[in-house]
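Below sits a lone chain in structure tokens, taken as the form predicted alone.
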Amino acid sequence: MKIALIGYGKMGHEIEKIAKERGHEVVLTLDTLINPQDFTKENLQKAEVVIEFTRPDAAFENYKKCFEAGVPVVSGTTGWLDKMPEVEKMCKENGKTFFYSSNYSIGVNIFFRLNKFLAKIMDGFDNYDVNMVETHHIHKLDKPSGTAITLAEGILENFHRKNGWTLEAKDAKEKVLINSVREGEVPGTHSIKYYSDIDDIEIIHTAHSRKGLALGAVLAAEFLKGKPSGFYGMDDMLKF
């Protein structure tokens, strides 16, 4: 399969490495700070799929350029979800193909399911409250992480004493408190704790490198091959 990469930092290089190991050809690498002149319709059309890991403020415009070129997109950028309805509309009404996940790690997606299951159980025990801590490297721009938002949404679907999520401790009584930490080069750690006066119950996912994210993104690109237009996610690929 011929792949174009938009975003050629650490993640882009890891994706390129794994894509080549799996027998794919990377026909285009784009870094808007280095070679923006190569971001053309003609170059995009050399690829069968685009994998995009960039910045929240650039992602939506990148998607539109790919859609104009008629190339499916796998997106790993977070922090742009206010534009999600527009992307979904383009997929539905204009025949575009898009795959999005807040986290491409297979382990994290298993963690998403575990999180929902635990929240459903804990909803029956009024003496427990819940909070979350997410820790990432200092280069990550969005707070909280897209993964943390997905986890919070999973809690809210099943733990009905909360009506939203917050970054502010003063709102934690009614909302799921997310503590966002940015330090060092941490790939990503997410912990969810249910706590009471008697004990704590905690689940944690710790990423050791970017490899799991990169592999998942390449698997998503493989999944899109031959698929009809539409908006896809990890639940579709993993058949959860």
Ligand SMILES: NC(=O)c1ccc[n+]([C@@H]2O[C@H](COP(=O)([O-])OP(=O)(O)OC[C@H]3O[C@@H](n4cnc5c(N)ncnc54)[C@H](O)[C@@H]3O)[C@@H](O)[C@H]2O)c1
Second form
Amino acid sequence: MKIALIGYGKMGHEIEKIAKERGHEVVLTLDTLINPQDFTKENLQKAEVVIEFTRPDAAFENYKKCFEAGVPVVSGTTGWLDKMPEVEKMCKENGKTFFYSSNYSIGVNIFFRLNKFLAKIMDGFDNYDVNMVETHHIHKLDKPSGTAITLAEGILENFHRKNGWTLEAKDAKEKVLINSVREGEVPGTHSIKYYSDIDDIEIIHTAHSRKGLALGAVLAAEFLKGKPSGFYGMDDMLKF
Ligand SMILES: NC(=O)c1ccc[n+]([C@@H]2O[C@H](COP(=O)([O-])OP(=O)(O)OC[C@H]3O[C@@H](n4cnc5c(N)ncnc54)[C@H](O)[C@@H]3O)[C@@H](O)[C@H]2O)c1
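Could I see the form predicted together with the named molecule next, after the form predicted alone?
After this comes the whole thing, all chains and molecules, with the earlier chain placed first.
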């Protein structure tokens, strides 16, 4: 496939490597720090799909430019989810194609499933409370991570003693407390703990590198080929 990359940072570089290994052609790399002048409709139209990993405050404008050019978008940028209803509307009403996951790693998506399953079981045992810790590298801009938000939503759907998530310990009685740690170059670790006086039950996902994330994004681009317009996610691709 002919792929354009928007955002040529840590993820952009990793995605380029994997896309080439899988036989794709990277026809364009766009990054505001390097070549903002190349961000044109004509250039975008050279690609069959765009893979976008930029910044929370840039993502939505980038999607709109790709949609105007009529090119499907795979995005992994986190921290823009307040605009999600607008993007869904563009897909539904204006025939645009968009794939989003807060985490493209296959292992994390298995972990998402496990998290929901565990929350459902723990809902029946009143003596347990729950909290989460997410640890990432010091360059990460958003807090909590998009993955932590997805995990919290998975808990909230199934564990009815909580009514939201929070970063504040003072609100932890009614909400799922997320402790966001920023440390060194950690690629991403998420742990969820159900705790009681008697014992704790903890599940942990530890990423060893960005490779799984980049591979998932390229697989999502491959998945979109020939698909009708719409809003897609990992559940569509992995068919759990
Ligand atoms: N969904 C996932 O699986 C996943 C995985 C890793 C990172 N992320 C998210 O992806 C995003 C990028 O992560 P990263 O580690 O590559 O960050 P990074 O800072 O290394 O790279 C981002 C790049 O985007 C560029 N950029 C900023 N604004 C732009 C714009 N308007 N147009 C084009 N380029 C622009 C920056 O110059 C930079 O080079 C972050 O939001 C991060 O949280 C998601």
